[in-house]
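There is one chain below, alone, in structure tokens, taken in the form predicted alone.
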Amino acid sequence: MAEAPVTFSPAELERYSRNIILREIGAKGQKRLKAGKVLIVGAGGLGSPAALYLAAAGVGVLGIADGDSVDLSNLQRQVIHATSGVGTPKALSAREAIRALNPEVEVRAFEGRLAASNILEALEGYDFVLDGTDNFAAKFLINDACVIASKPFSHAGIIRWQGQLMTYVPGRGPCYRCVFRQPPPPEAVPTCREAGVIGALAGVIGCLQALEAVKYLTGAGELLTGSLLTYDALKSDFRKVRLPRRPSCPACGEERTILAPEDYGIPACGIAPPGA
């Protein structure tokens, strides 16, 4: 049965307005976000940011998958969150952080934990994910599964004053795997917990990954495919720099070895260690 034609209220056509008198999207691309699907994995320093801006821009489903509840110290960098929401699931906290800023937009809220045993049927339905976790387990999880379901998603990365981000799009450059190869020793690389972050930082990052999504659902514009860009904050320096697809790749390579999700650590983030 054919699926039924993306039509708009008043309200929206006002709402969306500034996106729809730009050439590169018009109505037909803002047609293309309401019918859009967009899960993002985290919901903490770079999903917070991707989230509110995915939502105004009018993406229709917006998936939040995070295990975790809202600690005072994420406030600093988690703009979805509220003082209010201290001990709230993430998930659930930004779900309502995105009615209130934008009620058309749907909003599936995951709060378990995903897992090798169970990513696969999360990324079912979605056309682009947001990697916004912030550990090297869940990040290797997150390829994996989306080079095996060909779901493209956007890799970012921030620690102290310096971010990074990529995007994956099947059959058309790099993944993940491709440029850092394995997960590192656990304990090898700080955390942003150990080494810290400046909040401001994750906005800049966060945004961009979800202007890669808005691109690959509208059409517009160059992807970060075959490309990372990194952001040295305290130079204000923006660099990007020309991966390769490596042909023995275990993940997308020529004779692909990994067939199936792995569980690689003990990570946070809404991704969940062995056996949890």
Given for the second form:
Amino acid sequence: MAEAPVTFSPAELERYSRNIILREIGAKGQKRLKAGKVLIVGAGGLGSPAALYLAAAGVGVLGIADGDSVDLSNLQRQVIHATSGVGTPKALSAREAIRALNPEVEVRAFEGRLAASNILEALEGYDFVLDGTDNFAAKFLINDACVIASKPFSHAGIIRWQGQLMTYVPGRGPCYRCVFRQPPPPEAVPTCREAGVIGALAGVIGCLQALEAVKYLTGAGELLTGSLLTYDALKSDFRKVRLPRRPSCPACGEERTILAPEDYGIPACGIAPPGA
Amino acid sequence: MEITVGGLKKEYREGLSVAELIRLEKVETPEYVTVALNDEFVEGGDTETRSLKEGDSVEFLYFMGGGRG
Ligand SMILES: [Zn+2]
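To complete the pair, please output the form predicted in complex with its partner chain; the form predicted alone was given just before.
Then the entire complex follows, led off by the chain already shown.
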């Protein structure tokens, strides 16, 4: 990671004092956060808490990509948006909330849909990507693009009372496609719209994704590379499952066949992206 | 024999195949579940022939969408 010449104003030093006092972060880690650029794909249940905490933590640049507008039914869990924002594009609603929370953060709002044709360009310049999308087409697209572009990213999924996440870092463990080879057919797995999802669960998992980004940028602790952290909210049960690599993985394996991102028209938890 | 399934120790008969374990564990939508056995993934076509032995650790990994919408 490039160590940009980063300085802090007295107000920033006060704002970030609880970070800086942490042995694992310190002034050096806080500079890395300020020099850091994180792209959040999806300003929804996962992306909302992740964006708020990364903004609060002082990440220098936050990209927010979301092609949807705020819907009343989103507000049960998408806490970055307000009732007054219903009907406005999520990327803009999120940008406004981040600016109100921490004007030091540069927000790059992208109101379009990420697709095979534009995702590699969208990833350029970012240090870490956070997948907060709600459908398998997007999850596989983000995985493949990040593997191709050698970008670390956090994958997460939630449904009902359960969630899981893993972190891909190039050369350090499996990618999402190592674990799940291809998107399931549309009717194979229930969607959040059909099955429901409890809002605070999205908060838990989205915050864990934000922690992965903070740990990646600062070098603190251990990432969820080579492991899947699962959480069952009803049982209050966290489990960390070791993940092997799949040598035959079409995205990151020795004889990889996915050399460019692909579009899939498969919805998972929510609505299929139009045109996908 | 004792094996570990999803982190829990369980008693099953010797030589049980991965496919039989999937049925006995009543795994939902098994065709879309990824099976990790110790330090490798079991390919979908290999579950009938792959038999389990004492001390094996099996994890079922499920698709989970969700997040944005
Ligand atoms: Zn892979």
